[in-house]
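What follows is a single chain, given as structure tokens, in the form predicted on its own.
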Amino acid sequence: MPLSDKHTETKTYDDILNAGPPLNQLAKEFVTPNKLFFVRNHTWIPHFQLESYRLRVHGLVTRELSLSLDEIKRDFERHALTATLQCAGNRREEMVSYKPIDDQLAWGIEAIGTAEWAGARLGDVLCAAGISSEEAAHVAFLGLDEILHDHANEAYGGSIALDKALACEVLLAYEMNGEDLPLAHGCPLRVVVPGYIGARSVKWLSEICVQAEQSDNHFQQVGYKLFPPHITLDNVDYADGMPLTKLPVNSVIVRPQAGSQLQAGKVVVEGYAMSDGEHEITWVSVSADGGETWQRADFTHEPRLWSWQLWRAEFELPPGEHEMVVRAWDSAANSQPETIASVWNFKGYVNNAWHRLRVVVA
């Protein structure tokens, strides 16, 4: 059922929640409100009781950690960042439209938000049970939802390369824009990655493990891997796919949205950009005219790290059909790919080339 009466159930498997908000209240806030802060789950949400909630810490540490929530908050020093989390499927429907893509959620341009998370860094837990071998490289997770592949239950997974487990944005968080942490948001404890898909933020977190190689997870090992658009299901080697980890530069018209009838004269155009996280996005462009020419959108707020920057602009049109089209670049001159057909993959995942859609004025 919807998260609230604001939230809108955008896409289900088997009644598994999927959830979006409204296109009319996407990106108004720089900060999302809980209640409007997508939900992407790959099973049903955990049965667990708080009471015995503990968090295993081991593998190539010096000494294994069992946590329980309040441990957590007593022992560890609290540390707030203001995050915005993506799915790797978002603008997947465009790719859709392109080419078909089977058993994938086809989001649209809703599977992202930002959010105040507070919690423990997991450097600092990490620390705590001490890195015990030099050929610890990767910190690889588990939740408590499990999902069934192969005839077996296997725990939702995966992992990131050590080096980025100990910087100081990522964090176990347990509050969300100053709220413990919603359960269909991952309570009691979640992973944050900022700058990472959103599929590496695991939720109801119950184990994290030191290890020399990556996870063996399926969601590491199959399930988020790109590939390059002349691979299908038909010839795929997924040993030779790359693990998704950063997410690209991208930028999206949010308002006004696709076949909107608009009056002739001024017409605002507001959306979203977003990299890596590392780097600002410097530059939004836009065009009213399918690209033959541009101009510069003005930013709403002072560009951040890790989260996303909105954008506006305006426009004097006259009545007819018109092709919107917003591009980005960071900080690092990264931009976007101009056509559909040169980002597509048979998993639908960072869709990051123009985004276009048509209006008409009248």
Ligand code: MTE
Contents of the next structure:
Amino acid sequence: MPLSDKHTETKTYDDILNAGPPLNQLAKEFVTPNKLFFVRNHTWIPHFQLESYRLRVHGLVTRELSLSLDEIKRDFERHALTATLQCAGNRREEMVSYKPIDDQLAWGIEAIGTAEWAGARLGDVLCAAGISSEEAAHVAFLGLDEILHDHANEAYGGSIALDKALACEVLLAYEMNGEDLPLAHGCPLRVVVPGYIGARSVKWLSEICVQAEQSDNHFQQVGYKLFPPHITLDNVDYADGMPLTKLPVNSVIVRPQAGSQLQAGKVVVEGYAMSDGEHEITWVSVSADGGETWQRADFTHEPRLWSWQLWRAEFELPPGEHEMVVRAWDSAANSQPETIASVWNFKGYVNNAWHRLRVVVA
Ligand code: MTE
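Give me the form predicted together with the ligand now, not the form predicted on its own.
To see the whole picture, the full complex is given below, headed by that same chain.
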């Protein structure tokens, strides 16, 4: 899915935009340039007038708020945080090759990026509104974009637990890498929920509601729920699903790409690794012989919470076909399952099996 000219200034798009960077540009830098940051949209980018934009904060609050972007910038302290955003569908393509998955985007390894986000803390805005009831347990978001489900339009939405919403890492971002938040990434305002699947980071944010229950939105109640491998479209009861929140530990080989023809001798292997953000990636092991022997990869940066780790390893490879494999651990001893069979699910979410690819050395 190559990125097209998604950064055009116009506010109309003919098509639903879903795109990621070319693989030779993926994870080259710790912070992903805006023009290389993947885009995941469930419908067309909404039309709106920036001048009349308001964020409504309501529900179990002492004071309802209706805030313009200028008021958010003026009344709430600006905080910046470097955080990785990863779509729950990242690496779905490998799951699809194992067993078909209907009606979902077959993302490769490119539905991930890291940006410096800046904006107000969601917690500060919630404090200004005041939590009015002990029953308040969830914070629901709605975007300006509307999606047709069962013959009715519903805004894109989702929710997170109140505890996470009050955590200092959760932002209402109006800047991305020092620029105004680009339209494709949720201008004028989006939620950024570091460590969680990207789906909870609602773009074009229009409403925040403090409530007792999780959001009843389609993308909380039907989409972005995890099911064990034996559940399929034929026997699913969506009420039983597990709403996805934190990301599991994952690691991916970005270079060389699958099927590459390489020269015998020194081969550099590079990639990314990610955890739930609360725990640092502490170890990445890479194999060039299908997992018979392993080498510890070097990190290219100091470990940071909420962000991916980029890693690098060198091998001396003789001619022949080689299977490369990567697996990672985080500081809480979480790691990755060996096979896709154990994590396959009919929606193709959060594939974190060991990443494998084959290269040919001549
Ligand atoms: N917010 C709205 N309003 N509409 C959407 O379709 N997609 C979600 C999330 N927020 C979405 C949204 C999903 S599934 C992901 S992975 C992230 O946005 C992607 O953010 P990005 O496009 O800035 O990379």
